[in-house]
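Listed next as structure tokens is one chain, alone, in the form predicted alone.
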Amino acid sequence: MSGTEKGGQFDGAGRIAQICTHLGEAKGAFSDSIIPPLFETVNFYFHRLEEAVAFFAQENKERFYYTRMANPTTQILEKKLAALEKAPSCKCFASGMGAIGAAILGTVKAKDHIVAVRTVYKNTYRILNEITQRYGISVTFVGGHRVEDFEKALRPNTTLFFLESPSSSRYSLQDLAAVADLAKSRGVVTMIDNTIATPYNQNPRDFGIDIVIHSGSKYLNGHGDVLLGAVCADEEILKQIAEREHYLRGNILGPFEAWLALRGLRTFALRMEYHNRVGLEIAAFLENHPKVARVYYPMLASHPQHALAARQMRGAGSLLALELKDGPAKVNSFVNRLRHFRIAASWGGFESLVWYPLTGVHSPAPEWLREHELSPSQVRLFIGLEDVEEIKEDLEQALNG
């Protein structure tokens, strides 16, 4: 066992990098291999029948039995992600949406009520607005900029607050500590999608949030080649989610995907340091450009919630949104003129991407746009790992074209 595994806690600037590179890897246990092997197997056999009986009597919980329930490769990833989010436990799922759906449906029951921020990722919104109705669960959507939004929406049967901070449109934030305090005073569970911030930039459990969710396909993996979701929480909460929504429904992460995710996670700290620096540099560059009306990036002083971002975040990565001064008519030419940006919806990998958030939305009403914090002239950018000066040149020629 390496020295990083003995204490279980990591302090100082190297904590995140140390977790990503060493935690849970049992160095020396696999013929002195630096990289733990891939356990691409379905079954793990018992030597004697008594072992099987003891396992099902839960006398040996650490033993592996069937990959749908647990696998050594996936377990290493889960240990790392739990430590990164300062949580006792983590379960990985087949995708970010798999994790979100499992966490929501595994936490609430029929006739419960959820309060959720309106600006969540559009497919999370669909789960909250459509799937929950099948189970007799009601949902109230709120702006979430003030803790009073949650307080006013509370009902006697409210059991869950669902947050996404920063959110997926203009990177609005919720005051995590204030919302968590309100929830605890009313016996409500708090859940947050922390994908955009990542544990590098924000640890919601430090502010009292109960459950932290990730789409690990984004920054955590960083290579754009793995679908992965994760839920981090206390063991009792996670056990409730896992028993019904994880291995019973087969909503699991395969060992090969876990192995790929571990490969990506080893450079997570280095990548996020770069994304934070370059994201702020590009946001400032665009904010001062004559063709740009507005830039949405929490670490800019112009962001309406910058003071809150400074309190609860350490950085904001390299995902940002801008509004063009020439309005919607300029969107097509700007997007199509970009040379280094590929047009794609997901983000968090190594290459720069551009997306128009209203793609597929037909004739949205002004009220709908206001509620979801969107604008017809708004474009989303993800800044990858390319040379920052080339990115600036590309943006310059596309804006002036």
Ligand SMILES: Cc1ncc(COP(=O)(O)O)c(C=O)c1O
Contents of the next structure:
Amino acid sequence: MSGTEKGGQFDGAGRIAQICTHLGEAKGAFSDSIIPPLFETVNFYFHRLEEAVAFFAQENKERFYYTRMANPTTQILEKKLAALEKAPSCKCFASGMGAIGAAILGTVKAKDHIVAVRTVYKNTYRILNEITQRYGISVTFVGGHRVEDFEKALRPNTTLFFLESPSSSRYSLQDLAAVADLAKSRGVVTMIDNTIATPYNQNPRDFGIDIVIHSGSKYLNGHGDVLLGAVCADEEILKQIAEREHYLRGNILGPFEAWLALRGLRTFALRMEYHNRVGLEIAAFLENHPKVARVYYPMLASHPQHALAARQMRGAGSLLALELKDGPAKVNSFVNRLRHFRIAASWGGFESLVWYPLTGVHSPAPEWLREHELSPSQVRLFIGLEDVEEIKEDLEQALNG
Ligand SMILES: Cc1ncc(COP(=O)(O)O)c(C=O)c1O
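For comparison with the form predicted alone, would you give the structure of this protein in the form predicted in complex with this ligand?
Below: every chain and molecule of the assembly, starting with the one above.
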């Protein structure tokens, strides 16, 4: 390992930038190329049969054999993501959903019980609510704002707490240290979807969380052109997940996607610094706007869990939710009048996006809305890398329209 590869010696954003630009790149190993090459190959060959025998006897774990198991390009990305999440190891998956499904099903077994936050990303909710049940695993959904929510839901067969903090909808938080302490005292594994925070703003393992999952399709790649998932954990736990749910099921990231994600990741620290700054500025701008009833953004003092956010996060990126003062009747005209924001479901790239979370939800009951932290006048905004003054002007004209 060269001097620049020791990611651990750097603190904060400097450490993160160093990991993204240098760690794991094995400079000099590939004809002195600055950019590590793309290993777009299925096989790696053996020179003699004895070598193959030694590989299968696990005597030489360092070499590559078949890309469904490991690939040099993907491995560079895995080293960087592990270092970013302060984890000993990482495995990349075909998408965030691929990583989430694999991590859950690779950790629990039939008759186990999971306690999960109700406001997780809607397709994570479906995995927990539909897929796990088919394997005889039960799930209790909780608000998760207080550690007592998890404690009350515990059963003798609870083996997993699933967190997402900040979570989708209104960016509510879980107290990571308190939930991790409770889990440890009861022998429960903790798993978090850290996609919204990113490792730039939050390292759940610092608070004792065991497994950190990402959809790298968002901020990590940051260019809206790669689907990517990652699971970061101790080697033993990750081996168990990977052996069952990664290469056997073929739920792997292709080398080209890994190569593109490495390119996206090189500007991760710069982009996140901008997202944090502009996100806060736009959240404050909207909060003071007469046409806005409410803004949900953890770094605003008005967020109900702001003190907790300040304790466990370093920033909140540029994803936020607002409620329109004129109610649901104004949603269509506000969304349609926006010129800089495309109407699209994802976020985390370079481009500003707007989304209505109740799209496709028909006549939701008030109780369902309350539990899922949604309201009919609630709109999600993602602020991209564009000029902040132009974004404000656009929001102003759309709100006043
Ligand atoms: C918080 C969160 N986790 C996971 C996912 C799923 O990621 P992917 O689209 O890469 O499968 C998403 C996608 O929107 C998300 O918002």
